[in-house]
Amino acid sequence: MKHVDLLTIGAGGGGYPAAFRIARAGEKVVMIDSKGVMSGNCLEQGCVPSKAVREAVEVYKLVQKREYFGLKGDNIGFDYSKIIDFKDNVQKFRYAQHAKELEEVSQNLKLIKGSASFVDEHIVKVTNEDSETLYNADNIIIASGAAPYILPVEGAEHCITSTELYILNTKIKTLSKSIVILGAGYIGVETATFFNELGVNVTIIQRSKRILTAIDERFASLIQNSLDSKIKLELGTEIKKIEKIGVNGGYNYNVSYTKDGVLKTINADLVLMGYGRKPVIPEGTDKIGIDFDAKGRIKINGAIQTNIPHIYASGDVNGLSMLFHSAERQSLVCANNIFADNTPVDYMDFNAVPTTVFTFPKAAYAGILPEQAKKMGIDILQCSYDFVADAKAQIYNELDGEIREFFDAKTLKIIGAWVIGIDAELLIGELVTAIQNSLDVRIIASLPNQHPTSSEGIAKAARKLL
C-alpha cells in the first residue's frame, strides 16, 4: 500500500492541471492512465489531430483562391498521406513537450501506465502488465474521459470512428472517394466538411430532422445552411444495417436506412460512426456509492465534487462540457478545492466555456442562447454584425457569417453570443470574457478593437443597441 495526497484516474485535461498544481505545492501525486502519456484523448485522437488536418485543408482552400489574391501557380494539389504525416508530427511534438513538463515535476508527480479501479473511497488498485499496486489517496480526481459511442445496429463493426481517423500513426492514409457519416454531431459535421473540401463524396445520415441537436436550434440551422451544398444530408432517418460488400478484389459498404417510411441504401468506401462520445467509468465507481445521473454520467456539484467530497469527477466523465479546455478549468477548480480541504472555494462556470464547431465555415458560441433563455424565462435583447461589412472578411473574401450577442433585457448585461464565419474560434474568446464578467452593453460597445480585424465587430454589434 502506497500513500499519496492526490491520485488522478486519467492524465488528460481533466487530470493533469490539478496534478501539476498540487505537485508543485510539494504534495505527492500519481496519475494513472492506460495510455501512459499525458493529454488524454484530445492529443491522441481528438481535437489536436483533427484540427491539424483541418488547418492543412484550410491552407489548400486558400491556395485554390490564389488568383483572387493576385498570386500565380499551376498544378496545385494535395497528398493526403502527407497531411497525415503533418498531423502525426504535431502530435509527436506535443507528446515530447508534455514529457519535458512531466520531468520538471518528477520529484512529486509520477505518471503510471495502467488501469485503475476503486477498492473503497480512498483505496485504488492499479493494474498493469506485470503487477498490481494499491494506493491510499487522500483525494481522488476521476478524469477517465470518454470513448466513441457505438450505435447498437447490425454491422456496426464495419464502421470506423474518429479514433481510427485521427489517432497517432493511423492506418488510414489514403483518401476514400466516398464516405457515409452516421450522426450529425460536431465530430460528424466537422469531418464531413474536411473531406468535402478534399473532393470526397460525403453523405451525412442523421436520426433527427436537423444537425447538431445539442446546440440552439436557430444557431444550428445557420450552420446547416452554411454547409457546402455538395454535402448530402439525409435527415429524419433510422439506420437499419451496414453491410460489407466485395467489389473487384476489394470491398465497400452498403448502409441501409429508412426515411419517411421508405427503405433506402447508399454505398460508400468508408462508413464513420459519428454519434458522439460516452463517459468511461472506472471499475468499482458504482460500488463505493458515487451517484450517477439518468444518462450514466457521474453527478457533480459546481465545485466538481461527487457526493463523496474528496472524490472529484472532472472533464468528459461528467458529460457536462466535453471539451479539453473545459476539462482543464474543471481540473483547476478541483485543485483549488483540494487545497481548501475539500471545502468549496472555487466553482466551475459552465456558461463561460466557448464551444467551436470547426466546420467550413467555423462556428462558435458561449453562454445562454435564445432557446435556453426562453426556457429560463429570460427576456433578451440581441444585436449582430454581418461580416459582409468587415474589412478583414473583405480582404479574405469570406463575407458570409455574423457576430451575434445576447443581453439580458433587464440588466443589459451580456449572457451569450455566437459567431459564424471568419475567426470564429478566436472571437468567441473575447465574448466569453465579457460573459464571464457580466459586462453590460455600454462597456462592450466602447471596446477599441484593432483595425482591420474581425474583432471590431464585437463593439460594432453592441453599438446597435445604444
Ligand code: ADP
Contents of the next structure:
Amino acid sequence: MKHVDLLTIGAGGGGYPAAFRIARAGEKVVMIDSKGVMSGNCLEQGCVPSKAVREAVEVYKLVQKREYFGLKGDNIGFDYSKIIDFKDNVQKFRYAQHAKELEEVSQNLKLIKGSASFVDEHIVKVTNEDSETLYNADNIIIASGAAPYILPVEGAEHCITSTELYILNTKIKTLSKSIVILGAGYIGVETATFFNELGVNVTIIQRSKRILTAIDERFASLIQNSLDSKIKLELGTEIKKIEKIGVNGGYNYNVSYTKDGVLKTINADLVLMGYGRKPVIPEGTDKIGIDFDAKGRIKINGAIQTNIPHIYASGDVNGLSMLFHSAERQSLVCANNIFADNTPVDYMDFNAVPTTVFTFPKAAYAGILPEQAKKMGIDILQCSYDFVADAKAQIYNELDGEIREFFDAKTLKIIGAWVIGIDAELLIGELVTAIQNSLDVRIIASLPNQHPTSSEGIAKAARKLL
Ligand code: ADP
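Rather than the form predicted alone that you just supplied, could I have the structure of the form predicted together with adenosine-5'-diphosphate?
Let us now look at the entire complex, which starts with that chain.
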C-alpha cells in the first residue's frame, strides 16, 4: 500500500489545479485518470476542440464578408477534414504542454493511468490492464467529471454524442448534409449553429417549448431569436424512436417524434444526442457513507467538501456548474481547505462564474439574472447598451445584441449581467469581476473603458442609471 497526502480521482479541471498546488508545497500527490493524460474531458472532447471548430467557422464567416472589408479573393471554401486536423493539432499542442508541466513537478506529483474506486474512506484501489494498486490517502478529491447524458429511447444507439464529434482523432471527418440534434441545451445549440454556418441542414428537436431551459427565460429567448432562421426548431416534442435506414449501399436515420399529438418523422444523415452531461461517480463512493442529494449528485458544502471532511467532490461531478473554469476554481478551494487541515477557510462563489454559450452569435452571462432575482425576492434595477451604437460593432458590422446589467435596487450594487453579440465571452470577464466584488453602479459608470472596443458599453450602460 502506498501512502500519499492527496489523491485525486480524475486529472481534469476539478483535480489537477489542487494536485499541482499541493505538490508544489512539497506534499506527495497522485492523480488517477483512466485516460492517462491530464486535462480531462475538456481537452479530449469538450470545450477546447469544440471551440477550435467554432473559431474555424468564425474565420470562414469573416471571409464571407471580405467584400464588406474591401478585400478581394474568390473561391474561398473549407475542407471539413482539414478543420478537424486543425482541431486535433490544437489538442496535441496542449497535451504536450501539460506533459511538460507534469515533468516540472514530477518529484512530488505522479499521474497514474487507471480506474479508481473506493475501498474505504482513505483507501483507493487503482486498476489498470495488468495490475491493482492500493493507495492510502490523507485527502481525496473526487473529480471524475461527467459524461454525455443518453436519453433512454428506442434506437439511442444510432446517435452520436458530442464526444464522437470532437474527440481527439475523431473518425467523423466528413460533413453530413443534414443533422438532427436531440436537445436544445448549450451543447446542442452550439453545435447546431456551427453546422448551420457550414451549410448543413440542421433541425433541433426539443421537449420544452423553449431552448436553453437552464438559462434565464428572457435571455434564452433573446438567444433563440438571434439564431439563424435556417436552423429548424421543433419545440414541445416527444422523441419516440430513431431508426437506421439503408439507402444506396449506405444508411441514414429516421427520427420519429410527436408534436401537438401528431406523429412526425424526419430523415437525416446524422443524429446527435445533445442533452448535456451527467456526473460520473467512481465505484464504491456510495458504500463509504458519502451523502448524495435528491438528484443523485454528491452533496457538498461551500468549501467543496462532502460530508466526510477529507473527501472533496470538485468540478462536473457535483453537477453544480459544469464548466472547466468553475472546476478549476473549485479545485483551488479544495487545496486551500486541505492546507487548513480540512477546516474550511476558502469557499466557492458560484455566482462569480461566467458562462458563455458559444453559438453564432455568442451569449454570455454571470451572477443573478431577473428570473432568479424574482425567486429570491430581490428588486432589481437594470440598464443596457445596444451594440448598434458601438464603434467596434459598427466596424465589424455586427450590430445585433446588447450588454445588460442588473443591480440590487436597494444597494445599487451589481448582481448580474448578460451580453449577447460581439465579444460576449470577453466582456463577461470584466462584468464578472464587478459582480464578484459587488461594485456599485457609480464605480461601473466611471470606468474609462477603452475606445473603440466593445467594452465601452459596460460603463455606458451603467451611466444610463445616473
Ligand atoms: P472536471 O472538469 O470536472 O475535472 P472532466 O470530465 O474534464 O471533469 O475530467 C474528469 C476525468 O476523470 C476524466 O479524464 C475521466 O477519465 C476521469 N475519471 C472519471 N472517473 C474515473 C475513475 N473512476 N478513475 C479514474 N479516472 C476517472
